[in-house]
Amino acid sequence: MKNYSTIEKKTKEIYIEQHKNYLKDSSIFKRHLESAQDLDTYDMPAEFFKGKSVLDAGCGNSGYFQVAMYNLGVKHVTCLDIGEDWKPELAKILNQHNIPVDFCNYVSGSTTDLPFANESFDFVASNGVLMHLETVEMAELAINELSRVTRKGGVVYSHIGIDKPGIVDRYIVKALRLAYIEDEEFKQFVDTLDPEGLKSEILEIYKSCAAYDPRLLDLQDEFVSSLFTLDTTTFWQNMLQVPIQQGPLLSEDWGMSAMSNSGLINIRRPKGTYWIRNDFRRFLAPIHYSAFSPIAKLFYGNGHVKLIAEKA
């Protein structure tokens, strides 16, 4: 059995717990599912997926990608991640969505050392894995592995990193991650974040100050409650708890170069989909999506990099 690093094991432990929220709040699962089965995500025609063999490298236990592939007509999905504890969690969520047991198989392994023969799959996907590897060199190795196990004429899709990061990723996220590491009180707050408790406390604060500013009474409980959900909790913990976040180092140029060096061609960045949020981020999603806008570029840069390419 492969000995995984402390970073690898910690990252997997964190994501297993976070992904359990996809079972608790169906809106989180639905949001990811809609993106994963939207053809704009891949810049590929619907007929491409019919009857294909797929690898989900670094699958986690969220399950939405497997359900999306089933809905797109894929023949079979091989799910790969490190360790064993994600397997029953993934099987549980796939069973909840009535995915046939034999549609997926579960394999322990790492994206940097895939336990498969050359040219084993028609479509190889890796969603949000590379940016959490320990070094850029490991990310390059992972792309080589994704390419190696893809059949000639097949396709590789990967969520690489963040291109030309804006103020949010260069300063705000960086500062919050540093605070999580250095400030024990803030770490405790993030680790135990509870949307119901957060909503209750904020509402109590607003009501206690309404004597000074009566406009605060116009903020209805329902509106304030809609700003903080289980999705909010998952978002903050996803951003801050994971040990490594090197997304800003993995730009579009880096990804295109790494894919080209691994023998992939026709490398491109799909249009992507609009993410409909169910918390305070619904007010930020239009700005994040509108990359043409000066204010969007200032805060979000050129956005997250998701690349698709073909095996020569």
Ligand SMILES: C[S@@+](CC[C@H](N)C(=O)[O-])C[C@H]1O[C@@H](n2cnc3c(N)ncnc32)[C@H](O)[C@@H]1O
Second form
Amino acid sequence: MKNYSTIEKKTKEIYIEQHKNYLKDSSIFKRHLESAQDLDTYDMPAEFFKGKSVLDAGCGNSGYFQVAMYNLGVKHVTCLDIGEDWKPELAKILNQHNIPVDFCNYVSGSTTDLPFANESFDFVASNGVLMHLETVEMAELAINELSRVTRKGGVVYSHIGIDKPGIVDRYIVKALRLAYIEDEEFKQFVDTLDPEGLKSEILEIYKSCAAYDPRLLDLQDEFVSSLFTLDTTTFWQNMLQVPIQQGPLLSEDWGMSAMSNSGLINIRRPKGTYWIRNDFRRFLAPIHYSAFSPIAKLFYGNGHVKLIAEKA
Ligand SMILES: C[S@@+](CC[C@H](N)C(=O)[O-])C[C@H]1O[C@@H](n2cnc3c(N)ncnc32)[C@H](O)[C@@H]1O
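Show the form predicted in complex with this ligand, please, the one above being the form predicted on its own.
Everything in the complex follows now, all chains and molecules, and the chain you saw is the first one.
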């Protein structure tokens, strides 16, 4: 593999494994797909996508974005990520969703040094990649690259970082990430998380506690086990294993200014979509979404920043 840093290679390895779960549990794939094909995600009209050429920079092997673009009427998607091993995995999931082979091509490269000529694409997207780069300067370089390869009048969309992070990202996630690094037993627990094992252990705990508090028996086994799924364990691994999470440094203001400096105009934060969750997060999702509520602000700050902009 050429010139990729240890961190980049590690990030890629972790996501290849996690994205394989999108093949195993179609509810994870469906949740991402629904958001990626909802026009509220982009604040663009449906006609914009028809017949366009698209770049997905840092595509991974999740596949939902390619399927969404196909469903929106895009002509072709160039998929770029580090190294080679994500390619057969991405091909597998796209095949499962009946996407024609020639709809996508696969390119190895880094989003900080895109192997394409200036103004090559109509729509350039990069989802959840900048926050895993090693430095803010690299994220800025990546935005310059996304802009450089976009045609005049074309559009750049990026899920950048987290704006004014709340208690969850400033303290809870930070503490758990530290525990993952420092505590070998916790690391082992996270690395080997298995939803079936987790469910049965939690059910046993509930049953034994019901001897003291019979109200616990009112909780149906089915309900307790629905709280922890493959989506849950993938989410925890995703949050804790990845070596860099610089999302809290990549604010809305930072993204707006980086995009503006790279020659993009009409930069805005689309309304976004409501992510329906199936596990315990279905009880947190409303708080996560309702950014106007004081409790939501306290815990989740100003939320994840996804920006869209046009090339001048
Ligand atoms: C959170 S995953 C997102 C994948 C995909 N965009 C999605 O939404 O499912 C982050 C991806 O960024 C890729 N990545 C990390 N550093 C990169 C770089 N310098 N250039 C290109 N891709 C990179 C990783 O390999 C991984 O596939």
